[in-house]
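First comes one chain, alone, set out as structure tokens in the form predicted alone.
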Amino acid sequence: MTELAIEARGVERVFVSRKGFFLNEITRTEALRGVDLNVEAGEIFGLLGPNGAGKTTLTKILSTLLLPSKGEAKVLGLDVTKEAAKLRPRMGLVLGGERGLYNRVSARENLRYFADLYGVPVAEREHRIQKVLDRVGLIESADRRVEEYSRGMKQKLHLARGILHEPEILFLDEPTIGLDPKSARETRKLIRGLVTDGVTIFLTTHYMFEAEELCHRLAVLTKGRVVGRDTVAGLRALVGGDRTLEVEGYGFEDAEVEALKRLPGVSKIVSEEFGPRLRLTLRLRTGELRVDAVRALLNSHPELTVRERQTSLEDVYLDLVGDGS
């Protein structure tokens, strides 16, 4: 049986706030509504979802920053609520953004502080700092004040801090946000290298191509619930299959769209307007439907365009989150 790095069962989180002159109006916000999740040791697991879906809340619960309202979660076999003190030295967390760094000192001095905080042995500290600075590409700017850094450089420093104590599991929340394409590619290479070293990665991202490139398995979270959890191929099958046909033309009749829905293998049709033209996206369950059959059904449209492509992760995501996007 495969060892689990993360195991979550029925995780819920409710935020309660008060407002009004006498603070007597109580508002309850359900951020997570019974999340079940397994992450295998040594894999890169991706968590996708729209803003407000609960991704950061779940990440904070798994990384012991937030208590669940209900349910249980274990990371590296340790209960995140009862055994947080044992877990924290073995995990890393990169939330990114501008917070969490000391701007008036250098990157190297930041890492010295965090090395002491994480309990890195003094004899190893400078070597470890040099190693992570080199790994994230900050050697040349290591002695500059962080306030002089660009957003992308700060994100690299967050990554350096997250791996400084050589964690067994690393939580990454939007790790390439704010990075230029070259730096983002280098960061993805670093993430793959960490997995080669045996680190488990739990990754949240909005970039579909990044999730597809890095993650063996993914979960899609919307409105506090997991609506899909599988490999990319498995998620494609969940929404209708690997093949997608795109049909573009002018003035499709309702009867024609209904006829397309009845074609063999069609699981779903999505329509989008592009100026005066209309695009119909047909998700196919099987390989039996051919482009020629679609053209024959719509032969009254002289400027018809029909093309076939593989169902993308973005297609899958939009199908699963629906109005939650």
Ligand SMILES: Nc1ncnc2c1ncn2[C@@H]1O[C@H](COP(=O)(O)OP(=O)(O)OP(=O)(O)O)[C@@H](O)[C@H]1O
Contents of the next structure:
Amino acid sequence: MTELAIEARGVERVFVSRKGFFLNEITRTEALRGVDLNVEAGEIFGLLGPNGAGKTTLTKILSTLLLPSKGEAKVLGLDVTKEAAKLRPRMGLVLGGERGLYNRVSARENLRYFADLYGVPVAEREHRIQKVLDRVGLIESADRRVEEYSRGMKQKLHLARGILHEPEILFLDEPTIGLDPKSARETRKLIRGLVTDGVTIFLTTHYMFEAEELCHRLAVLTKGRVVGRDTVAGLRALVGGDRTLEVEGYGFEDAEVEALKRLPGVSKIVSEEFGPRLRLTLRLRTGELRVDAVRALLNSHPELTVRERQTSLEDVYLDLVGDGS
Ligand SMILES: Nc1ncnc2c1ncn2[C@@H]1O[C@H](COP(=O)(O)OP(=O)(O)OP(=O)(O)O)[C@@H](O)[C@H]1O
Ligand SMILES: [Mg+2]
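Moving from the form predicted alone to the form predicted together with this ligand:
Now the full complex is given, and it begins with the chain already shown.
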């Protein structure tokens, strides 16, 4: 059996906040409503979901920054609430943003501070810092004050900080947000390099191509619940198939749509209006249906266009998230 790096069971988190003059208006937000997840050691696991779905909340709970209201989670076999102190030195967390860096000093000095905090041996410190600066592509600006850094440079420094103590598992909340395409690509390369070294990666992202390119397995979170959890291929099957057909024309009869639905291999049809035209998106199970059969059925529409493509992760995501966005 493969070793599990993360095991979450029924994780819930409620935020209670008070508003109003007497702080007497209480709002409860159920950010996580019972999340179960397994992440295998050595894999890149991606968490997708709309804004407010609970991705950052879950990332924070798994990395011991926040307590769950209910349920339990183990990371590297350690309970995130009861054994947090043992777990922390073995994991890294990159949340990004403006917080958590010292702006008045250089990147190198920031890393010295964190190296001491993480207990990196002094004899190894400078070498280790040089190595991570190189790895994230910050060598040339390493001695400039962080307040002069661009957003992307700060993101790289966060990443350097996250890997400085050579963690066994790394949590990355939107690791490539704000990075230019070249830097984003280098960051993905760095992430793959870490996995080659045996690090387990748990990341959140809004970029479908990034998830598809990087992640061995994915979970889609909506309103605090996991609505799909598998490989990209498995998720395609979950939403009804590998192939997608887009059929466009100036309106279709209900009977035609019904006939399309009955064709072998068609698992789902969604219709959308595009100005005067109507687009039917058909999800197909691999190989069972030929495009010719669709054309033949709709041969009374001379203006018909039919386009076939592989079902993308974005299609899968939109199907799973539905009205949750
Ligand atoms: N400290 C907090 N106090 C109150 N509510 C919070 C707090 N942190 C998060 N929430 C709420 O919990 C829900 C989940 O937020 P979370 O930040 O986990 O979403 P997310 O999936 O990371 O979204 P995004 O894609 O925008 O980063 C949201 O409704 C949010 O408003
Ligand atoms: Mg977030």
